[in-house]
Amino acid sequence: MTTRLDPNLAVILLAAPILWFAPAGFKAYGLYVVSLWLVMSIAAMGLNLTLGYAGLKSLAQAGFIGIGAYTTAILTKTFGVSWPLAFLASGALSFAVGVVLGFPALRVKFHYLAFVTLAFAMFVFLVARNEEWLTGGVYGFSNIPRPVIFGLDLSRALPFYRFVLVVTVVLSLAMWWLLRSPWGRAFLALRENWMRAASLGVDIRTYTLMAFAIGSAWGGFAGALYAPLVEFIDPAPFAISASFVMLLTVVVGGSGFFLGPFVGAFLSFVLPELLRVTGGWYLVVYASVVLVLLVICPTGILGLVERARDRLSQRRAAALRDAARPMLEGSEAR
């Protein structure tokens, strides 16, 4: 008996060695862009769990990236805590805040929940901007140190990019395992019909809170990588507009598809840089591309790919039926 390798897992395992060597010739800015793509893919992965798999409308992911970034900056720069501990603390704090934020999801649904999470994102931004004693205010934190792992200095662009790649692969595998577990099936049940899920014995309260908490933790992990990547943080990257960009990332890539966050993050963070060859028109061209994609494939790029694959399968099945029909008719005639 042979077991079929999951296509999503196969893509991760195949892409990891390619991404390890492919950017070796990039300059510092190119490595920064691909590192940012991976970091934001992690954050989008968490929002995809909350929105795409559990069906909970959230506009708070940029706030959790900010929580993770500021937690890492404060612990590593101010208190001299090692980056691995700061990374875990960022995820744990985001997880705890995500549990608290998940409680409104037990009482409000749909766009009302989106408004609640949007208010939370605004709260995080205001704290980061106004509480100078904690966050540095508009001056932020500068000279955030990059980690030293097992004696390896990751201050240069290429080693740090490869480190981010390793963390991304680990978190991707953890998310893949989670979605294939009974927890993943419970999240899908919440998205499809939470009343039916409750009637089948799914603990709606627990899984709703966990969907928010785990998705938030992934945002915190992304923030813990974002802080040493840019080496300077201020409130601007975590404004409300950033939450809408994260939502766009998940929707355009394909909400509810495992690889959707990677595709969406490429379109949100890498494509604008590639379009700079158009000069001052790059934002106009980028907005036009996004609008066309949303019109053509409202379920995201991977949704369009899945529809094309289904149509191809249907055509092949029809062709096989047409080819077999003369044989069946001949056997009936005999």
Second form
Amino acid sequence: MTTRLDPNLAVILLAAPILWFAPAGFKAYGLYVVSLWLVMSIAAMGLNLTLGYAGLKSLAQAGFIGIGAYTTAILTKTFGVSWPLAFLASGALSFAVGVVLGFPALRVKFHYLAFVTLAFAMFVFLVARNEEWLTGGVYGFSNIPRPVIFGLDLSRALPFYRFVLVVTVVLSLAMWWLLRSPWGRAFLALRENWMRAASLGVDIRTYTLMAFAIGSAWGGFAGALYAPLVEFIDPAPFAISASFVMLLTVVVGGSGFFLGPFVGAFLSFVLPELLRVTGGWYLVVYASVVLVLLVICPTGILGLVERARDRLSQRRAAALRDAARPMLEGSEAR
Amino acid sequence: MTRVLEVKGMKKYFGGIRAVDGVDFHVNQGEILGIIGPNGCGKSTLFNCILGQLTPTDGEVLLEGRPVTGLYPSQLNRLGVSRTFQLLQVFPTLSVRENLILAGQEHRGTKLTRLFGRGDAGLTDAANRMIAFFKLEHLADQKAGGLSYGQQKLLDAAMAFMAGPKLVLLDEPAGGVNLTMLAALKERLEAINREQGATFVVIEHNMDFVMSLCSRVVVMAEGRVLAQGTPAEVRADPAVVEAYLGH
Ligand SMILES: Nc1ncnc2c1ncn2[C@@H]1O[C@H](COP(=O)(O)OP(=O)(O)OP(=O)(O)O)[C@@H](O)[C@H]1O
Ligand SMILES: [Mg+2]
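For comparison with the form predicted alone, produce the structure of the form predicted in complex with its partner chain.
So here's everything in the complex, that chain up top.
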């Protein structure tokens, strides 16, 4: 048996070196935009696990980005903790909060998760805005340091972008591994038919909780990169509306498709920047693009690609059937 | 003879409706037990109470003599009890092979070893054998949702066998299946019963299917056991004829 390289893995491995070199000539602003794209892709990847694969409606992904961003800002700036530790702490805290939030919600009813997460997103925003002693309130947190890793100074835009890329690749590979493992299959089973899954021995409570908590951890990881990327954080980017943008990002890219978050984050975070040249119209253009996309293809852009592929393979099968028909007729004649 | 399953005093009330109203029966090792009865007499509710899908109002379930009442469906499955539902239940966007791997994977190792182990949990060969056994080879890589109703019904049953269960509860496996598929299904069930010694409980309305497949039959009416015995005994019982077969 020959093992074929998984197409999603192939895309990651191919894209990594291209993305390493391609933006070398970009100005600082361009590098900021591509870095933001990768960071938001990580957060969307987490939500795609929760929502796209396991089918759980979480409306708090920006809240988890916020937890990660503030955790990293506070740990690195106030306490002088090194960035890798702050990064791990951001993910771990988001994971733990995910478990604490998910556990009671799942005991009641699955769709309660949507309400609980919505309330939680509001809570994070309010803490960020009102608890000045911790978060700096509306004035936020400025001069968040960019990390120095193994003696490499990442304060300039290009090295920092490359660093973000490395982290993105590592998290993508980890997510790829998780989804191709039996866990990934169990997550899909939850989404498609949890009752049947339970009857086949799938421990639906644990898997549901894990899908939500791991997805949340990816939000925290994204936050840990976001804080040093923007170097200044305030509560605004973690408001409820930002959680809805994350939801839109996952759905537009193709919910339940491994590469969907990258496509979605491109549309949500890079396209608006490209459209700035249209002056005040860019939001209108962006909103129309998203609207039209969702109307013609509710399964997102990658859903559109898959549909085209299905149609192609059906046409091929039909062609094979047509080619076989003369033989059938021949055998009937005999 | 060892009793694989024993159900004592099972009751399930939905408000005023006594769906199951004091049912006692047992299943012996290697037996194929049929459960028949008119629509709405409580057969599916009985299954759901045995399997932890519903919480019984009262009653006890023993698996090989040990009490298992109140366990979650997933826990019962990992103890070797599998089932099919009355309505078709496959995972439509997974391929036939993926459906079968899923059906077996939770019985392999622990969650942690599965996370770091092989993507197929080492089950591709076993899945392919099951696919061949149910003669679904040409459909192995197709999405389950695209199969015909009868093929999905076969897959549904095949999934219940993937983990090598000791007890299988089938809720109307023949419902809506055409005659060719029905013969194939019956033959497969008999083979698994013979070769692997699996014990079956089968709810069915198709009398020919039940009477020729089962060694013993429990007849239910209005939430209670009306009669039980060999197919011949049950057929001859006047109360059964009155309540059910006569219609
Ligand atoms: N969740 C529920 N809530 C209320 N009543 C219910 C519920 N489930 C079943 N019932 C009622 O319990 C009774 C038994 O239903 P059940 O589905 O067990 O019958 P059945 O013997 O499987 O019938 P069939 O042969 O049609 O499948 C019916 O009167 C049904 O309406
Ligand atoms: Mg029923």
